[in-house]
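One chain comes next, on its own, written out as structure tokens in the form predicted alone.
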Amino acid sequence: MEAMDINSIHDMLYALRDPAGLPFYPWAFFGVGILTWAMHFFAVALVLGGIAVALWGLHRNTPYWQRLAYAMANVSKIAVSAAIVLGVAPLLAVQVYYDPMWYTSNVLSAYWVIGFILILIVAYSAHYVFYFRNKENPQRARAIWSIIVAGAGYVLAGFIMHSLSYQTLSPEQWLNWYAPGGHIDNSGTRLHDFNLWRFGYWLALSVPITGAYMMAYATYWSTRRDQDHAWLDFVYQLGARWALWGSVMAAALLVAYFASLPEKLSAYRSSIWALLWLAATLLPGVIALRARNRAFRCGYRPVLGATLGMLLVAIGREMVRYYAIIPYYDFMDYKVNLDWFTTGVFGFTFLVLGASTLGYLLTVAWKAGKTEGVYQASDTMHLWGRFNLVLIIFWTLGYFGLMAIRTF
């Protein structure tokens, strides 16, 4: 069956668009999607990189490597929770402004969409098996199989999401995938499109991000006199090597991905967005190269560079989709039916409630880790905690109260 022409694809996509329109301007959803995806993938990178460090450290039977292995296994476990929570927002955002593409891709591979959840449950459960079996940090690791299963599960789940996302770039192929040879296949059992260079890039990108994190990790604990500074220096230098060579490896895979782009995306290769993406990939390594010989004085710079780089990578990634879809579909002309109520609730939840409560928790964690012995919160911290408690109660009562008023 021949691919659909541009006009047919255009009409199809606009027919699939939600007739109710958007409750706010499309550029806002676009921006939120990019920002939250960058935060999400930073956590994903720590999951994959943390497990890689743990497996390699358990293989290297030395005290420093063993200690780092258990530490990064625990970091990766916590990062999974962050990745799941932060992954909701970009998923919802792309469903808003690219709803015809995302839902069609999900229908074409429905079994894999459902399987993604099951695979993630198994992987996360296996991750906790490793944690509980080694919670006391024994001299000999137990249930190593569980963290291997966890890592493999996360990679498989990542590949599913990669394929689902990649399928959105080729609406001209949807009819062929749905009815190959003119015979309808609505089983949803196939992943129809993927790019191994691109997927390999995402796996490789976890290396420099994890390296930058390890440099920040060592810097954070270096202010404590009761810590083993020789071990922290080992972690710092290892992180610097990971950040440097991981950036180079990821950049090479990114160039290979650009070279593999189909003809319809040839203009993207020479665009400012491709250059921005490549520069952002190299950024953690460049900063780590300058910081590695300056010990803990510059230890936070690589992770800050990785954070900025991740945001720029997210922009470059999103622009690939824009270049692929713009011949047929422009999300910026989506009909807008302004709903200030829901937009206000979201803004208050995200910018006030979320910022205050998350800021409080992160501040407590930071101060507690910096304290030798038992951390005693100051009066200011106690006041901030009580304010957040009142804020949560107010938000809960206000949310359900306003919903009840609007409903009845």
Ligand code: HEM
The other form holds:
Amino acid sequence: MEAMDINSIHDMLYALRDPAGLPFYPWAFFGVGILTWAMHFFAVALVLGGIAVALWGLHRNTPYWQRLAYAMANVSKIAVSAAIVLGVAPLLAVQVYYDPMWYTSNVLSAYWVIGFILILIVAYSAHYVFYFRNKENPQRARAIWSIIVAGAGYVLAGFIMHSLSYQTLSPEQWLNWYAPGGHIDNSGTRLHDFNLWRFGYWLALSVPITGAYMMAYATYWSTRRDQDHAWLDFVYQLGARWALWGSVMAAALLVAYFASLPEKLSAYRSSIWALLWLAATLLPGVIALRARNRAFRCGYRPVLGATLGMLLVAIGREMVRYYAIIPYYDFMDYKVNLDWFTTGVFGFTFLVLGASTLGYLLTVAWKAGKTEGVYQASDTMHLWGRFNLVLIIFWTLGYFGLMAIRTF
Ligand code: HEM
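Return the form predicted in complex with protoporphyrin IX containing FE of this protein as a structure block, the form predicted alone having already been given.
Shown next: the complete complex, the earlier chain at its head.
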């Protein structure tokens, strides 16, 4: 089948746009997409890295490793729920500013999109099997198969996400995928495109992020006198090694990915964005190298570096798509149909309700963990808690009330 020319691809993509336009300016969705995807991947990295530490620790089977294995299997379990919640946000954003690309990619591989959910359910259930069978931290781990199934399921789910995302980069190939050799294949059973360097990079990136997390974890507990400091030191030093070598490994895979970019992306390769992405990948490693000898005194710096690095990685990643698609399509010229109502509800939910309630929960968890014995909340914390309850009631009544008024 003949390849489509630039003009036909341009017309196809613009025809696939939502004629209703966007309720707010496209750059805002682009920004929210990048920011929330960075948060999504930070959680994903802890899911994958936590399982890797757990499997390695169970294999090593010394008391320190064993203890760390159970702790990180738990961190990973909690990170899955964060990854899922934080995955929805970039999903909502990308399907707004790149709706023709995202929906086409999903329809072309529809079975995998649905399969993704089932795979995640099986993997998460297996993760809980491991948790329940090992809740008492036994000397010999039970049901190791379950954590292996969970890890394999997450990797597969990540691969599906990668492929769906990667397919959005090549609108010039869609017709060939939809009708190979001129024969329509609308089964949706195939993943048509992927790049193992890029996917390997995502897996590798979970190593430095988990390393930086372990350094912060050890630092956090180090202020408690009732904790085993030799064990925390072990976790800290291990975290530093993971952050350092992990970022080198991820950077090498990133360079290989850049080298594998097709001709149409050669301008990206020599752009500032590629450099930014590479530097961001190395950032947690560089900070960990400096923090390694200073023990717990600057143990939070690597995780802050990893957070900043993740945001820059997300920018570099999104700019690949920008370069790939700009010959045919510019999201910035999307029609805007300003809707202050929905934008206001979103802003309030995200910035006021979300920030206040999540901030409260995280502060309580932080303070409780820092307390030896039973944690007693201060008056200010009680006040904040009550304020959040009022906020949630106000939001629920306001949301449904306003929706009802707008519907009739
Ligand atoms: C443990 C499960 C998951 C893993 C391992 C995972 C992994 C990944 C990876 C590796 C990417 C980057 C792909 C690339 O750029 O090549 C990605 C992107 C993404 N993921 Fe996840 N993910 C998981 C769960 C989810 C869930 C549950 C959602 C949504 C509800 C989600 C939504 C997204 C979105 C929207 C993108 C970006 C798509 C784009 O910009 O084209 N992910 N994920």
